[in-house]
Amino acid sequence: MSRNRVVIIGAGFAGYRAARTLTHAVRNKAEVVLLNPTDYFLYLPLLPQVATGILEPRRVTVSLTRTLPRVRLILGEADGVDLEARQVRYTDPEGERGVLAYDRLVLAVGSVNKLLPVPGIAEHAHGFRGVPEALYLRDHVTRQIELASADDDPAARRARCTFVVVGAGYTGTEVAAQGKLFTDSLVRGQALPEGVSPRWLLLDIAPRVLPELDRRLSRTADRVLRRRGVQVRTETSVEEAMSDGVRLDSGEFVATRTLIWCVGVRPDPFVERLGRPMERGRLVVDPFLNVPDHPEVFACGDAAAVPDARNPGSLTPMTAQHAWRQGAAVAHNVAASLGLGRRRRFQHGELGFTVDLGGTQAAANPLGVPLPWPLAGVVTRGYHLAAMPGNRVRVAADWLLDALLPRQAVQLGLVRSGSVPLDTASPELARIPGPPGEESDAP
């Protein structure tokens, strides 16, 4: 008799979760399949340090052959479900289309850049969500500074040394507190022109940095920043975006080549094409992550309208953190389904945040307790080797390695500009903003 099939769509936090939960859970009395257009788990919230120079980016991709080897992996991109036929169509990476059926499905698709509509932003600005958007970003700062050493232009040298983060959310924080140091040992190996240095502004429309999180975490990130020389620019948004700088909402125009938007994120348009019930661009489903009407399909992460059992009417939020304990809860759920254990409602309050600010600095509340320097910085990257679900050791090497030696100012041109298209879900859906508060970036 043929095994059931249970689909997994997506290797993200809650696909990749629910995928090494699922095979211990169904003892291999179900087939587990994981289709992803990669062959890694990334694990973002060390997507800054692959950036700036600290970490190499395979540090931060962990093999899914290698850390599920009883789960059988499809690279392919999900073209769309048929939730009649019971089948995911599926493009491979050579262009190939195919079909796979399932007795279970697993939607964890995740979220993409959120887009706001604001003239030349699609065209002039990159977005900080995977390995090629970090590969560039280090290409194109390194190559900054090296034209800024050799231009005679002083306002050309400006504009060059000046980079612009918009969006000061966990992201865009991290992104700015490290880049500053990285640009700073740059120009320790450049001749830059007496009075050029590297300009860093922090641009967010919230009152306050890492608006989404605790007042002393913020509090905190926002000392490290200025005292570190990043300007802060807080209730300033962008007007317009240009090739040679953009123009903010106040008027002023702030010349630049380097325009980094880490706005935040909204769940993936797929999950519209289903015609199922939404809320707030994410798919409904019930407290045992469920959708509705349909019992053989589950759906976790931030395409998920997951119920906050802690917050009655309310979702859980979009951050690593709950996508990571959702995977878990439906591999436990689908494994019920097949007859194997009991079905559990997703339940999870927050265990605090962590900020990499670069250094040893760093800001930490874990279960709530604010934590001084340089405990914070200690217990921040004691989690994330906790949290990787690999690589640990070679990540260690790499920190002991940056601690140790100075940062190799190279640039390798793996990753031209056209290849890391800031809008990277449908123009018609990844521009329309959602409520405010409802996107986060955070782990």
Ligand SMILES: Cc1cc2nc3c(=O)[nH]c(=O)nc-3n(C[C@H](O)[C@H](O)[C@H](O)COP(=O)(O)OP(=O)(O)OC[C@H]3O[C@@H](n4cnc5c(N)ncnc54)[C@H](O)[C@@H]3O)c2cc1C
The other form holds:
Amino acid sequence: MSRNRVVIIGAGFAGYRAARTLTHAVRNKAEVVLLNPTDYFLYLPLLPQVATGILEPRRVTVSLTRTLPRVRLILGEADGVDLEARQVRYTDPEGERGVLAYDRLVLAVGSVNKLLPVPGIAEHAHGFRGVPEALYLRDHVTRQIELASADDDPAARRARCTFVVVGAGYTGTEVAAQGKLFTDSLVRGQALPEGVSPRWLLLDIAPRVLPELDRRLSRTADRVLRRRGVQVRTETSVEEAMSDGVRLDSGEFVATRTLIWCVGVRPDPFVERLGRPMERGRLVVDPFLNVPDHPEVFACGDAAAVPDARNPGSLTPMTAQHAWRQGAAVAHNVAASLGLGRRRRFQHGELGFTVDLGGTQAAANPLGVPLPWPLAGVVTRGYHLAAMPGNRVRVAADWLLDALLPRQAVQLGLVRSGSVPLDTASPELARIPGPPGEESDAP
Ligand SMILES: Cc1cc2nc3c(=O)[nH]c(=O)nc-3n(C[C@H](O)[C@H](O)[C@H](O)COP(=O)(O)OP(=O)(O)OC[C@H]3O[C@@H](n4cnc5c(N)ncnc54)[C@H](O)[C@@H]3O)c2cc1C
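Shown: the form predicted on its own; wanted: the form predicted together with this ligand:
Full assembly next; the chain just shown is listed first.
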């Protein structure tokens, strides 16, 4: 008798957890196939630490084949789903096309950078979606400090040493807070010309940093940022980005070669292609994570419009903790649809938030209780270690080394500006290589 096949598209928080839980829930009664462009699960919350030289890039990647030995991994990117024929079309990393038939399908494709209609952003800003972006930014920031140190023009030196982060959510706040520590460590102990003094700006249209989190976390983050010398500009936005700087909506021009775009994410537009009902860009599912009228199709994570049982009328937030738990829930419901166990409604209450501000500083409110320094820092790092599905010892070792040794100030030059476009929803853009040498000046 042939086994049922469950195909999961996407190995992020939701897809990885779904695959792991399914292998236990269905045992050998179904084949679990995971389709993902990379051979690793990416622990996104620690990506700012890769960009600022705290963690080596492989630390935030967890091998899929090592940690999911009973799952069949197909490397590739889904191009489309034929709901009638129950098939997924995909393209592998070498451009070969393939088709996967399924009995059950789990869509867990996550999200992409959110672009705003601001002139120059797509060309001049860089975002934060994967290891290549983090590596690019680490090199780029290092290079700006090195080029500034050798420049004869004081205005050019100042521009290169100015770093602008747009969006003061948890990603932007962490990047600005940790970025300032990174550049301070790059210039420390050197006899540098006047103007080579790193300046970080963190902008947000909202009236406070971490606008979506508890006010007490905002206050902690704001205090740490300002003490560290980060210029926090709330109720401020970018009107235009150019190759030599940005114009703010106040009319002020900030000369810079670095514009880091952290205004948030939007659900991966891949799910729109299914032609099924959508809500706020997310694929509509019922409380069992089932796509209506298709009992064999499920969706979870950022790309799914999951009803929030604790807040009737709203959707669950696009966070790792929700995606991770939805992955487990979807696995149980897929197994139930195959006659193994009973299906469950998805329900999860917020467990609080942690924002790592670098050094020993953090803003954290586990179970809604804001923690003081240094407990917040300890809990934040402990939480990440517990939440990561692998690499814990390596991550802890990097943190220890970072506490004891100066950061390594070298560029590897592996990622060019053109290969990390801000528009991560357009894979064709990502395949356009940047012109040689182009990345040296591009913000
Ligand atoms: C820099 C950053 C920091 C964050 N920090 C936090 C934090 O501190 N706390 C928190 O709660 N949340 C945080 N988040 C949000 C959190 O990471 C997301 O909510 C979570 O990753 C959503 O999980 P997911 O499984 O839906 O998507 P993802 O984890 O994004 O995974 C989606 C997967 O699908 C794959 N994929 C996409 N398209 C296709 C396709 N067509 N075919 C095959 N595979 C595809 C992707 O490659 C990826 O592996 C952060 C996000 C970012 C970007």
